[in-house]
Amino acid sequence: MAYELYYWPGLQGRGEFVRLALEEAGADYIDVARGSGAGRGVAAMMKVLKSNSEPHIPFAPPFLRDGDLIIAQVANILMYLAPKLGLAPKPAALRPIANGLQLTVTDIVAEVHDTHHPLSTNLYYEDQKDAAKARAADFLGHRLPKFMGYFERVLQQNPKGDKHAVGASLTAVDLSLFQLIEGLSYAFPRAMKSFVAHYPALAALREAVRTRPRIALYLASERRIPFNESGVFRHYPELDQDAR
């Protein structure tokens, strides 16, 4: 049976981290909320979220259905999928390390979101612009260098190769780092313009992932939703600034 991915249509968002793993593996999957007809569309996703009988309901998308099993949360989904898709570290003893890195990616993605919604997700960006400017300035000046510096060290200190975050072969973490860098480059082009000079190992990983055959095909296809100002990574010029 095909995997079923549930996420909001029209957004890369957090669902994209899962899509990249499925695409790289050539897995058979259905992007449920982007479909139409019986059992498809946003209504099908909301039916699961509001179910009164599903024994393991997710809190929010993205979530993945594999047969009768529903798995929620990006890092948790990838921890489940990666061994099945050939995207987990070898040996298995490194898999908790990979999960820790994936959780750290989750941390920075949450901080990116909060640059444009620092007060409340129930308010429009336009209702919290002053707070967003302050939050984005702090993120770009302090938090972004801290996270990027950490991931750069992870790559450089990996004894198996500096184009992989953990182990000697591609893992879901590498794909997620690629997506993180792509999203940051869209949201904050001024801050990221010196990215290659400051973080050469991350830049090399980004290019290595981008040119993988299945990933390259996916990026050029209609399945890859463009970045936009409704997702996690949003480009508001007034929030961007030159990196320190």
Contents of the next structure:
Protein chains: 2
Amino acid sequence: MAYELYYWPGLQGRGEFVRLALEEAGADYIDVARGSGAGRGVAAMMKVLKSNSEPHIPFAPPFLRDGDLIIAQVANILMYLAPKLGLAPKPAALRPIANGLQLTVTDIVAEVHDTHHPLSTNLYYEDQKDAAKARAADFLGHRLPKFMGYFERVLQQNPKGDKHAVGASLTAVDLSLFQLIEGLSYAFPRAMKSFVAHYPALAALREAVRTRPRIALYLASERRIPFNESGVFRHYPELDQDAR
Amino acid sequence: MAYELYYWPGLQGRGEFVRLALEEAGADYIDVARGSGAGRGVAAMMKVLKSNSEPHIPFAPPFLRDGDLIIAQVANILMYLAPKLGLAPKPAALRPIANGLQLTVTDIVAEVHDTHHPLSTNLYYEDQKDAAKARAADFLGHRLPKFMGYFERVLQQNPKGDKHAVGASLTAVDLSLFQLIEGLSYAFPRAMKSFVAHYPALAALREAVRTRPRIALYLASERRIPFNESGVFRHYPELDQDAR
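Having seen the form predicted on its own, please provide the structure of the form predicted together with a further copy of the same chain.
Everything in the complex follows now, all chains and molecules, and the chain you saw is the first one.
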């Protein structure tokens, strides 16, 4: 039976980290809220979120339905899916390492979101632009180099080589790092200008993922929603600046 | 061999969610950075964080060392520890449900942190107080009721009864919900004034955890650091306001 992914249509957002794993594995899945007809569309997603009868309800999208099980939170979905999709580290003892890295991706993604919405998700960006400028300056000046320096070290210190974040083969973490770097490059092209020079192993990983046959096909397909200013990674030139 | 917990001394912070699980289980553990002497103290923690030879480095505290394995991120540490401590849901098929809930606790904790540091963790609170007021108002007005309403529903809809977040027995998620409510009550007493009336199952869970024998002993001990304005949950009266 096909996996059912539930996420807002029209933006990559946090759902994209799950899509990339499903696409890389060639898994059979339905992007429920992007569909139409019975049991599809945003209404079908809201029905689960507001259900009074589901035994285990999610707080927010994305969530995944696999038969009777509803699984929430990106890192949790990936921890559940990765072994089934051949994207978990081998040996299994390294799975907590992968999950720790995935949660650190979750952390930086939340910080990226807050560069354009530092005060409230209920206000428009335009109504919190001054605070956004301060938060984005701090993010690009301090947090981005700290996270990128960390992930570069993770690759460099991987005992199995710097081609992968954990272990000797491709995992969902590698796919997520690709998406993170793509998103950062879209949102902050000026800050990311010297990225390749400063973070060579991360830059090589990004290219290796981008050119994998199924990922390349996916990126060229209509299933890949373009980056836009509804997603987590938004390009507001006034928030961008030089960074290490 | 004792578990080694690494976290900043002098504050409960994110380390406290791990401490509560270790304490409830009566597990043998060392709170490394709070100790002194060889292999103890903040220097011992920094040594791991800055290591160029560890195969799997954490981004930030808290992290746990169990033999050769270093595990980072609260939810990940709890997912690793819970089965060993008898704090994972039974049956094991419910573990992704517990992990999804734990990650939702992680999310609200990050939002609580940002009520006093909305612009930068590198600036003092006093230097971002206006933004903090706006963020805290949004948090108490919108986000807190949304999260609390969600967790209350989780308890109410648990097919095994409203005494636990998942399954029929105590899990690390229940302990974390206790800590979350304790912290919110310390930081925002005005906002939490009508908490018991609005969220009866959560309020009952809080009392049930607080009076568990080992937890009660721990809370009365010197191992329990008092809440203070260095932690995630800070009481700044100017940020507090009525809330649902």
